[in-house]
Number of protein chains: 2
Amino acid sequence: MALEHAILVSLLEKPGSGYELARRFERSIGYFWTATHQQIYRVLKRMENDGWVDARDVPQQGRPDKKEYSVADLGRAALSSWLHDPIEPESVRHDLAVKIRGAAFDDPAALIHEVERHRQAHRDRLTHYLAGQARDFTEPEPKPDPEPRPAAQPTGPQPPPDAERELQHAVLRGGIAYERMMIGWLDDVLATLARFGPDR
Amino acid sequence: MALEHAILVSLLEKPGSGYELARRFERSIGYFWTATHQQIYRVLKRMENDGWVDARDVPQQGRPDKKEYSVADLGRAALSSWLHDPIEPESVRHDLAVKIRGAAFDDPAALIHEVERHRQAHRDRLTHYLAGQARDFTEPEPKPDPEPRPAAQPTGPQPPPDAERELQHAVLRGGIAYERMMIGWLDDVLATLARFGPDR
DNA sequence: AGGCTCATGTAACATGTTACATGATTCC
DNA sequence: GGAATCATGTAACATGTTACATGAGCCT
């Protein structure tokens, strides 16, 4: 499983609370993972325990304390014993395919407005996706980081320091490419659902 | 969930065995969903006690018996109330956009054997579903049924008979949209994978 | 006063994965 | 004789989901 891992990188992009995590799950890293706040304080307890991350009490003023976690030694050992070992590529599981192949006993025209939803959902997605490319990515030249990185960890090698934004945006371009091609076979199913009119 | 549902729509196609069952999850079935055998016969047996299907013992001439499974009026009521419901359109969860965002922590260039094995792995699917598609639907008409269905169910709506088909192929579709998809990404991943060469 | 955001959690339950177990037949 | 296929299952464990719980402060 790969939680723990996304979690980790996560932490290594920065550091912040199980609260301020699962925001994150439901932007950023939600592009291409989901958890709810109770799996991530769950696994975060024993991260913990397991030495992966370091928990550090941060006061706030008007808000309620917070533990903010950052990645300790052995979490960036896991992830990058994590990152080398060869992991199967998943199939996918869409329940509205199991609707479509169904529809065929059922009334098919019914679903053109589940899938008539979807679309939009994923057109909704598309444009989330498309401003936040335009907002992070289109500086021609990566601006020189102003306030250089606090310290180069110890551990592991170091890769040039904008991998990590190009790399950002490798995976927002596959969630584009996601999106645009849902888009598209949606377009080609609600076709194929019109020609089974309602009373055919 | 949906795995009942699934199995509800593979036995409607065709009653089987959950053996079968499970070889169909990994054939046309699992372009879209994936399930153990153990995940099969435990939920087979759940739908069993519900009444939602109906179980007959096959003896075969040389092979152990088998329960052939297929459909009861109870299933297909649940299975129609399920596709009336609307659902959340999902997002996906891709291991391997976690270890790319992970790479920039790490050696970019050593994610890229386990980028070109993704690849190879969705160019083969695609091979695979092209052969599909070629062998089940290149038909320009579809042949008339030269046995006719054995009965009208009693229950529902029933949509013409190449409903059916023609809604596997829109599957199908989507299953190729998607292989495409994800080979075309994941050469704009390697291409960036490259500029992070071993020794910068 | 009521609802929202920030912040962290417990408990119960549903699903999914991995390992193990059995036994017949067919193919090499 | 050994491996693969057909066929069905149990048990233990890991993950994920849903519901519930608490409490401070901010906004209207």
Contents of the next structure:
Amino acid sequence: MALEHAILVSLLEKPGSGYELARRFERSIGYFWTATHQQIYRVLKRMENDGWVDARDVPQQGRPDKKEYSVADLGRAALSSWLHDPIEPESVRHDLAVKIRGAAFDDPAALIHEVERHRQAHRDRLTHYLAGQARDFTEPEPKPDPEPRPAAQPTGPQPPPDAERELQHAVLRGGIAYERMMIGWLDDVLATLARFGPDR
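Output the structure of the form predicted alone; the preceding block shows the form predicted together with the DNA.
So it's only the chain below, everything else dropped.
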């Protein structure tokens, strides 16, 4: 995936300025595709020149006008083409896994602190994901009815599902599952490394 595709998805979800886009990458998209502010601004400029995004000046009270970007027809076509192209499953490049294997040729217990640091980073990310899920995808509890009645059966056609919301939640659930898997694996690694303490 190119940064352009991540930007197109974000702008289709909600138009915004380069600064707002960079903040979205820090808060959500960045957990799946990272980019610096400079990269985002540089790619946005190129996408504007190529006709993939439109920009309009938005006046702001007491601050300079901002440039708000939205996806143009060419950008939609480019994203559609990319969505229909097959991609290869990702190969894993995991520096920590190589370090863990390499620790057999040094002092395995010396790696415990590094593994604990990675585990904490995954715990923090999982906490962030779960908070986002509770905030954005938990339906409010219905108020109790003082006079319970039989549940009403739906009548007539049901509204179509909200694809944007449901697919965002599916990606978030994948992130939650991944972080839980990583924490479980790192717990296993820590238990294994503990067997190679100074008294082995």
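Superpose the two forms; the largest set of C-alphas matching within 1.5 Å is the rigid core. Note that this is a predicted model, so its numbers are computed, not measured. Residue numbers count along the first chain shown, from 1.
Once both forms are overlaid on the rigid core, the distance between the two CA positions of R63 between these two forms is 2 angstroms or more.
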